[in-house]
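Form predicted on its own, single chain, as structure tokens, below.
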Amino acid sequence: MKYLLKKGTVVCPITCKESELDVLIDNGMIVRVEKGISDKKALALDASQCIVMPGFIDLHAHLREPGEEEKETLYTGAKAALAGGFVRVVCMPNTEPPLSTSFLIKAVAQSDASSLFCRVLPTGSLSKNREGKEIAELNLMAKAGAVAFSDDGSSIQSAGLMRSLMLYSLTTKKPLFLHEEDVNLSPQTCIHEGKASFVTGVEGTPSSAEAVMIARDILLAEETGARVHFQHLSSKESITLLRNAKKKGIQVTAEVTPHHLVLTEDETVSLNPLFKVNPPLRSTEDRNALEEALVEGVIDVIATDHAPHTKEEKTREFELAPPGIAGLETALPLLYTYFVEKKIIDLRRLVEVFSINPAKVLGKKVFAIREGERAELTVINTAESRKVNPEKFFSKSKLSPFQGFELYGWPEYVFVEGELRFLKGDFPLEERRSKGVD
């Protein structure tokens, strides 16, 4: 099909475009990007109140399949990702069983969800069965389709094993995605050691539980030359370490989540389990340090850490409830409303942290809006606000700490691999395939 996006504000740092333009897509390819395009054979899409950007990539999501399909599946997770504006989503290996074999990696990489909604990219576990004892079959998993390696949800406690992993990873040319947490300092309560722990009486997790592991792995990354990506940073101490490492030219990148940028430990004082995440929500000072790092470019990526749970699990008392929130469908409007609308970052920076830098971390081609490129586009509506209503999520998880938040910047159209796959809340490709039309 032909599609014509009319009068959208095109923002593409790769092509240096940021102006009102039309975008004509034919047979999946961008064929013209200019003003005043007319084509009666194309399906016209009004983008006059929209921002047209290169497709977004989420580097950190838990899609729960195999083993915990009651929480999420590749199908529902990919659908939620697409509705959130993501054309690619990287799924974590903490499934049951863990994604620690080439067979399981291949099964995810070739799943039907990959071609139906957004494309799902699997990570393989760093250690066998995520037990933190032996190196997993990294090379075989890389050949089967793993884009990175992680024991997310757990961290490698042994410095010796981590050093070996970094050296071994050099042969795969894939990055290591590291959940940094010293379990000797972390009581697993997922509440910040500070105001929140003092007021509630719950034993807290200090910022040092994250920072000491980051310090260790920065040193090991410098020594080995491995590509290291730090997941869901939460503290000012971690930011200081990251900033200094980058100044030295060490190959490290890092992500921060929308919930760590928008919320603080103040929300956890109520012991509402919807605010329970790992690492925990930190102090206002920590949140401010994350924002500063986002603005200055120390933080490379915004990632959702989408971690869905059943209602029965998540509504237990705070200390028994599992950590994590469903974040795929709120990440983009949260960042647009709280950071772009308030002029803390601009649209080009939004594209960098959601599209350009995630692709670079993976070593993938960066998406661009220019003639001759396949259409990978995220188009958001900036004129209309909408309240967060978890009951309308496409994820299986219908709970969110952002329920009732009034947000701008919801996805309007999303193109994946040249196909219009999201259209104002509908999924055109799914509808056509259900009717037997390809």
Given for the second form:
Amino acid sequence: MKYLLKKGTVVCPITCKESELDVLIDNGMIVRVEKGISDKKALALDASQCIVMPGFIDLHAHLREPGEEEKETLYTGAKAALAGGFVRVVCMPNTEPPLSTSFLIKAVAQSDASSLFCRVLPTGSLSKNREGKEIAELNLMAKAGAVAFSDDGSSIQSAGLMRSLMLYSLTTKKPLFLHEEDVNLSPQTCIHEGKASFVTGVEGTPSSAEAVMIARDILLAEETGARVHFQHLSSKESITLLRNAKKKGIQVTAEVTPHHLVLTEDETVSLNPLFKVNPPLRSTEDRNALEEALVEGVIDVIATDHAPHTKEEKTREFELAPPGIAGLETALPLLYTYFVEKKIIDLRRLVEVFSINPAKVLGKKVFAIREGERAELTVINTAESRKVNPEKFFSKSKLSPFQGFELYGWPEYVFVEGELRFLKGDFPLEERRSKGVD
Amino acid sequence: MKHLVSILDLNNKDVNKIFSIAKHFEEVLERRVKKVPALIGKTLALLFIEPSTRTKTSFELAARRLSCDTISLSVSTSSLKKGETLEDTARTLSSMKVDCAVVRHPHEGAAKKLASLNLFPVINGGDGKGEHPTQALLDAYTALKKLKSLNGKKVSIIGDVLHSRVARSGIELWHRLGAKVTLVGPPTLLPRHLPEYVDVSYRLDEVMKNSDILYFLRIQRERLGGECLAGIEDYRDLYALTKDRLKNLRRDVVIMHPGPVNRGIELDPEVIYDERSIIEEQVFEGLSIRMAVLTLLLSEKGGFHEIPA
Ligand SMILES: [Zn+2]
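Switching conditions: you have the form predicted on its own, so give me the form predicted in complex with its partner chain.
Now the full complex is given, and it begins with the chain already shown.
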């Protein structure tokens, strides 16, 4: 099969391209990138209103399988990720049972959904069964396909165990993805200690609950040489610690979510459970610090922390509702509209935080747009705006705090592993399969 | 008076002397009458404050082959708690005119403390995570016999190096005899501030091809599945000499283990009796080396440095 992407603005920091070019894809491979290609055998795809970028990678999603299939499955999650413009999605191990054995890792890594939609890359739990007590079989899980290790949702409270985990992880060369939260400081209410806690009366989670653990783990990362990646940073204190660590040359990386970049604690004073996330939405100063860090390069990656829940759960009282937002399908348009359109970051930086840096964090080859590369492409339309309509989400979770937001930069075409898998809201491979063509 | 508390107590001349005397005793051990009168009238105390069958049996038999009497004090830690210190015990033994003591103790430094009293020669039979010099000597000697020379040979020590007194004594001795030491294990079980001449690897598969000697340490089962190690499967996949790995192993490699082997953990049962394994030879040389050490410490002139070869 041949495809010709016509007149798209190709943005590839690896090849330093940023101009209107055609891209010819033959048999899954990029064969030509230049102006004015014509090929009658190729299926032409109009990209004249589009930006053509190396495929996007989400380092942080909860796909809920096994055990919580009412919230999401690998199938719906991989489909939502693809619709969100992602070619790879890293799923977290806080399932039921947790992804804590090579057997379960293999099952997720070989999921059928990966060959139809976005490829799902599993993380294994850091501690055995996410209990925070013993080391999980990191080596065997890595061999079975785990790309990283994480106890996300919980934080390793014991510094001794964390140090051991970092040391033991060196047998695998895989990164540790760390959710940082000291439970001695965090009441786990998902309300920022500040204006939100003062107005609502709900006990707040101070920024220090996150920052003290970041400080601890920067020290341990330096000491052990482990590859540490901090998940969903939320506070300015954490940013300061991270900035200093990077200045010192310590090998740590960090991600921030679109919701922490766009929303603040002001949204939580109404105690609307749609805005309940962990770590909590914090103050305007915190959000500003995150934005500054994104621009500066202190933040390496944007990750969704896609955490779908059922409507029943997510519409309970704030205190009882589970934390989390279905973020896969809004991340890219949010970043495009709020940061690229407003010229806070450029397209090159967008590609860095969504494609190049996530690949580097995983220790994988980065995607690039040039001859001889397999087509891993995220193509977004920047001319047409659309309102966020959660009812139309491909995720099982039809809820979003961004409902009604008017956004630009929606995915138009997505090539995964050389295949055109997303075409303006359609899923060609899925259709072909359901028709029994394959 | 001299002691053997640490491998550092021996200079290279001492080591060679021990080896050459051991060679002599090997012959004795092959005789029909396996006994010589070298230490007749002497008494060796076996002071084992931590259980050990192998080391104790080996020392006891070595002494008897030399016509040396032995007395065994399996001092339980509880009797020490009753108020009698290690020093009290040693002084009592000294009053009873004991000539030498082997000490096995759960705490590092115990043998050294006893030696510092200078009541009689003290042999460290293993002190906590400290040292086990006779094990290091017998290991090096067994390998030397097999390989003729250790110069430039690559020794990989695999497993729980951090808690291993065998490794602590061994690293120094292998190095001194010209071998290149690589420690192989999870970073949780490797010492962190190593001398420059020691290499480190986290995976057995990385060193298998290049090793002349694969020295497996005994893993303590209670460490599996805790804060140092994941479960047994993860350990075996990383560090065990399994049937599968045996297939791809060099023909001329030497497999060693201080014993007792946890079958199915460090080594598969097939490995123990593989032709490349010298584990049984290690046990045999344990006797000859300990006979040599006892002779050197207890002969009339006393001490390593004074005895002519
Ligand atoms: Zn988290």
